[in-house]
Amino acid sequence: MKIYINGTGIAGGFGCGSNVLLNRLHTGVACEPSSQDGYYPAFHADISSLYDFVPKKSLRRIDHFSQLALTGAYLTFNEAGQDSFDKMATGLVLCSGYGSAKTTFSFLDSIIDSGDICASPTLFSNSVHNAAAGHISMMLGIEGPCLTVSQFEISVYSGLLSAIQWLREERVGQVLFGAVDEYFDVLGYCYQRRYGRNSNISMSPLAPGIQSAVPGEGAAFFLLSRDKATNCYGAITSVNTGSVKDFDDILPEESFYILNADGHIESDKNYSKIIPEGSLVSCYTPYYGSIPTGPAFDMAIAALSLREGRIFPVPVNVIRPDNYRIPVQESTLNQGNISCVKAGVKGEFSIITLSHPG
């Protein structure tokens, strides 16, 4: 069964909205990280479009993580043209690698500063596991099943499998599927302690032996359904996970591969063990940074490629290995499939394959 993508909503270091991302893809110019906390530079997301849907005063008790998620959710329904929808027949699956870590650390600080009795109840309510999904459900009126998945780099794949299963079992008519992660100062501190301080760092994915990961944040949401809408982007045809050391050839023939190589040496070296030599390969992580839910951003780029019928050029600072064909100019998409591939730091891999809706 094909699962159709009938809408997307995305925000990240490149800006806010699918059209903004599309314009960035046309240029091939990577985003510039910035340092806002004195620690490691990062790609900070733009969520200004959220205020087109929700008054600022309604967001004053909602943390940045949940605001990122709300941005993606509202943009998705707006793009899909669903001002009204069957709320009981709509499910919600939200994925995250870090979760609302910034709010959690702030809550712990309030305990340290003020004691258990005077700790912030607002920070506590926003730090719980399902808070962001709860905000989306309440503000959009979604009454179907709701699930939050946190499995670090495998979160997107685990959550997507759940969403697909709901649709196959006809529990719901459509699923709002989203992935969100935020940057926070503790993460920047950890990056600085582990990799050193470098304010001029730029991402160079696939560069052998070079650690160039730059943390990012953002949200990527999709409206999934068994039924194809008029403005359908494409279809999800398979989702596979496993271990690189036990990898079997499950890659579709004549596919274009989008690698989630994000500048971490431990994971970048594993892609050559999965992708056959001579394959058509690209990598777009310099647009949004190193983020556990990065595969959802690749999935959004793949959806745009299918809708536009184009292969976008690789960002100029991505290393171009000789054993792959790397698109340096925009061209026509002649392949029937696009596979989004993630190799994790512990040797795990996951592959999401999209195709034309047909």
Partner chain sequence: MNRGAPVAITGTGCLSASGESLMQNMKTVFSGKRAPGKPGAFSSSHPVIYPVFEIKYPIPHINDQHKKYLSRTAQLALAAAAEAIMDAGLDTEAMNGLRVGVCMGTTVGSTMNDEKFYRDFKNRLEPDMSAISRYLNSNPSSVISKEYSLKGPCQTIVNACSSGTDAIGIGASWIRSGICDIVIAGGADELSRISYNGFISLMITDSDPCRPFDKNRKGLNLGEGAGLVVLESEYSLKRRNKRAKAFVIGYGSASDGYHLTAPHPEGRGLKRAIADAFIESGKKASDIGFINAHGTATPENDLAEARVLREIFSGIPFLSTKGYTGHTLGAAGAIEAVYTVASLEAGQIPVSAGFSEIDPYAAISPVTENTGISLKTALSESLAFGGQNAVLILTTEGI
Second form
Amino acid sequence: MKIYINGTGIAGGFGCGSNVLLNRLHTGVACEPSSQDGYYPAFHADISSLYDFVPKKSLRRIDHFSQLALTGAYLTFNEAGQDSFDKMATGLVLCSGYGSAKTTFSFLDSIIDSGDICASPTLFSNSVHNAAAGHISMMLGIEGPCLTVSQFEISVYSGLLSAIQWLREERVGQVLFGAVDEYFDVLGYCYQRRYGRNSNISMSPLAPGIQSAVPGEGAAFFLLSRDKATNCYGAITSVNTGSVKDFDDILPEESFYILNADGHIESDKNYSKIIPEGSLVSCYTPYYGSIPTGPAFDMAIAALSLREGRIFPVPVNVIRPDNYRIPVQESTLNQGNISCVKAGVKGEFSIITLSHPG
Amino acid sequence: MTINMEELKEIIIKELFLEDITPGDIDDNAPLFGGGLGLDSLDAVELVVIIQKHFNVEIKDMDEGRVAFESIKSLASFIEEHQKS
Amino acid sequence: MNRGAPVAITGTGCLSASGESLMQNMKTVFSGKRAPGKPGAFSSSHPVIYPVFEIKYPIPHINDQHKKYLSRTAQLALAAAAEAIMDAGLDTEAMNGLRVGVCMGTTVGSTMNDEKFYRDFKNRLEPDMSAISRYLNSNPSSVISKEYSLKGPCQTIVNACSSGTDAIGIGASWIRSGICDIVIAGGADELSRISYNGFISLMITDSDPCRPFDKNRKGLNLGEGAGLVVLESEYSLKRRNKRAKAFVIGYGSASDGYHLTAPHPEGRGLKRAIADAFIESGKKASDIGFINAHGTATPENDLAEARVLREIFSGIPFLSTKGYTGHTLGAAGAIEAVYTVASLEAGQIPVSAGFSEIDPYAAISPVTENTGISLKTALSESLAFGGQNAVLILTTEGI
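Any chance you could show the form predicted together with its partner chain after that form predicted on its own?
Full complex below, order starting with the chain above.
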């Protein structure tokens, strides 16, 4: 069974919305990270579009993580042209590598600064992992099943597996599937502690032996359905996971591979163990950074490639490895499949393949 | 200590992020909950913490809260009565 | 795909303040005993001490490496997994070559909230990365998958208090759709100072032992533990000539879309989750022998739940087992599911601890003594923070 992508909503270091991302993809110019807390540079997401959909007042208690998620959710329904939908037949699957970590630490601040008796219930509520799903469900009126999944770098695969299950078993008519992760100062500290102070770092994924990861944040959302809408991007045809060390060939024939290589030495080296030499390969992480849910951002790019029938050029700072064919110029997409490949730091991988809706 | 009701309003507005509300919009005698401020049960428990943090006055449970939160005026009197000198 | 096809449960495991195995847990609950107490693992500057259901015994099946590198939640998950896998007559070798997935619910287990680390960070003391490494090593699903060298999907569900119920429901769907031969599913959560302070701040914690559905209930007591089931496909059962001990026949999930911390007063989402589980299982209310309710003992949860119990399951016995375990958050739904299976096997349910006086608003009473059950099907329900609701229907029919 094909699962169709009938809408996307995306926000990240490149800006807000799929048109902004598309413009960026045409240029081939990487985004500039910035350091806001002095710990480490990062790609900070633009969520300005959220205020087009909801009054600021209604967001007063909602944290940055949930606002990222809401941005993705509103953009998706807006793009899909669904002003109203069957709220009970719509499910929600959210995935995140780290959840609303910033608010978890803000809650700790309330205890540390003013004592246990001053623990903030609002911060505690927002720090619960499924708060973002709760906010989306309330504000957009989704009353079907809701699921939040946290599986570090395999979160997107894992969440997608359940979203597809729900559609296959006809538990729901459509699923809003979203990936969210946010930057927080403790993450910046962890980067600084491990990789040193790198105020001028720029991401150069796939460069052997060079640690160049820059943390990012954002939201990438998709409206998935068994039914193909007129403005459908493409279809998800397979999702796979496993461990790099016992990888056996499950790759689709004739695919264009988008690697989520994000400048982490330990994981970048694993791509060559999965993707055969001579394959057509690209990598777009310099547009949004290193994010546990990065494969969802690649899915959004793959969806745009399918809709536009184009292969976007690799950003200028991606090293061109000799063992692969790399799209230096924008070109026509001749492949039937696009596979979004993630190799995690712990030796796990996921492959999500999209194809033309047909 | 007498509680300045304008200051109390400022604290509530700031801590509950009531961005588009000014102290002038809050009637001293109007109910804090179920009225025009749009506050709910989660704001009520947050308000308990706010009062603890700013005035070192404990609202032990929502039975006490219901009395204290009847209005700004009743909240000010509650704080005055319970504040340790 | 046959949505309603029964999925075999071949193993169960559980640990909580009521015991270090499912058998011990059932012994405790059928004796009606419970022992909430002052938190021992941490202290709090709160003027009031809120009792908790803390595991005081050493976690079984855990080695020094686990203790050193894994969170307590991950250790609890491993301990319950060891029991469930042994109960199913499986081990690493027997699962080798099969597609074995792991689907676990948690809350604390997926949260980066090491207080010592954060205090040091905040005070610019440049803490080392050991707390972060422990967090990154402790994803409950990955930990179990790695321990048994499994090759199948991993999913850690963070649906707050319904996570354990959702994990079993989703695990069952992996079996039905043929993604997996075996799924290890359930939930685990440790008692944490952070959630202790959080629930107190929400003013839904009782300073006395919790009293689900009672007129004078004041809130929940937190607990800790893990509950796990081994779910197995027919292919795998036949291959090793194994019989099921029970079946998952229905799973339903729905959202209130109402409020972040309060349930819909009429149980809007819960009713639809129940209806969905009925559709999946082909069962109706009169087929249900008992209901293992969520019953946190917070005023609002129990009221909303009582309303739904009255409307849909009038006259059918029900209980809350949180009076024995406390609210174990991400583990709760899974612990309650294994309690449900054990109760179906025993043909009786334990007295609902903490209840003594009927609440005129709830107008319903859980069982006040150990009660024999003649029907072989039961329902376990969870209402979560964020307005999420999940329901499992379990049966021993056809065993």
